[in-house]
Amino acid sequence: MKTAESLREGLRQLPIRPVYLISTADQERSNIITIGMFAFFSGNPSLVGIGVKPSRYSYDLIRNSGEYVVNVVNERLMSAVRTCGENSGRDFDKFKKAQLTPVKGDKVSAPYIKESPMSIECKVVQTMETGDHVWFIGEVQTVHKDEAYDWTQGLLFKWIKDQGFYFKVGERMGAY
């Protein structure tokens, strides 16, 4: 039998998903913030979408400079998911703070994360207002990857109890 939920905690009882952490930059600055609100758009062109709250530091970044770089987290990176998750970018630069080292994108002015095993470089191409969040999507424009990266290596994140742990990709469980 179904009950009705607090539509907070009923949200939160949806599966666990993936975090990343999105660098940007403006001619300034660079940021790096921590983000669980991530989408494939399309296929043909390859469409990636962030959501990202206005009051981010990292939203004016990216809406000025129209980039950012998706790099895929893994367990060696918890920490620094952790750090760039609970400080501003507007009081630390996120890159010393997490010990982090920026690398100059191939296609976009965003650098990448040398540490991510994976990182995906986007120019937006359209911004969706959306309630508290603002969907940037972005167009891939080269995608960065360790030899040794497995997708099984990513790291997911979910909220239980008002505490947030991190998850490894689990056990396949059957065909499509």
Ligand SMILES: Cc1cc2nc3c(=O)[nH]c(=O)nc-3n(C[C@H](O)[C@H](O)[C@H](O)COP(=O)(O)O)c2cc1C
Given for the second form:
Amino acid sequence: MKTAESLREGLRQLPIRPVYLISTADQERSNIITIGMFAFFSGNPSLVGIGVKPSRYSYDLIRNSGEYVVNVVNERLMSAVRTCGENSGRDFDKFKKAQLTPVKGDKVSAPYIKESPMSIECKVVQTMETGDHVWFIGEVQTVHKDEAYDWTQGLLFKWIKDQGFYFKVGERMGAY
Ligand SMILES: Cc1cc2nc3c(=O)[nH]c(=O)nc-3n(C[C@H](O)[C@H](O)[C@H](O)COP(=O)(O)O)c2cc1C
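The form predicted in complex with the named molecule, contrasted with the form predicted on its own above:
Below is the whole assembly, all chains and molecules, this chain first.
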């Protein structure tokens, strides 16, 4: 039997989702933010999107530059995911603090993260104000991938009661 659940608790029961590091830059500054709000918006053209709160330091950088890079994370980047998700770039340089190396993008000025196994350069083609987050829809420009990359390395994030936890990808179930 289903019972009524508060909206907040109910939505926190949704299945687990991946987490990414988004690197950004404008004329003067660069930054990295941990993001759970990521979605595919179109196959052709290739559009993805990230939801960013306007209060984030990263928000202005994406607004100003119209660019961002989605960096896939793995176990080795666990502590960087925490550093970039629990601190603001207003307080320090997150590339230095998280010991990550910025590499100039091929098609965008925003740097990608050398230590990430896969990085996706995006140019913002649409901005949607959806509530407390703004969705930056980005057209994929290029994808950089390590030869040894395997998608099962990606990290997942889940709220359980009032605490957030990171997970690795689990078992395969069935076939299409
Ligand atoms: C697992 C995780 C997922 C997050 N997802 C988002 C998100 O989707 N959108 C967002 O605006 N902030 C998200 N945050 C919060 C930002 O990462 C955090 O506020 C960060 O300190 C902002 O950095 P900035 O001020 O340098 O941009 C998330 C944090 C964590 C730990």
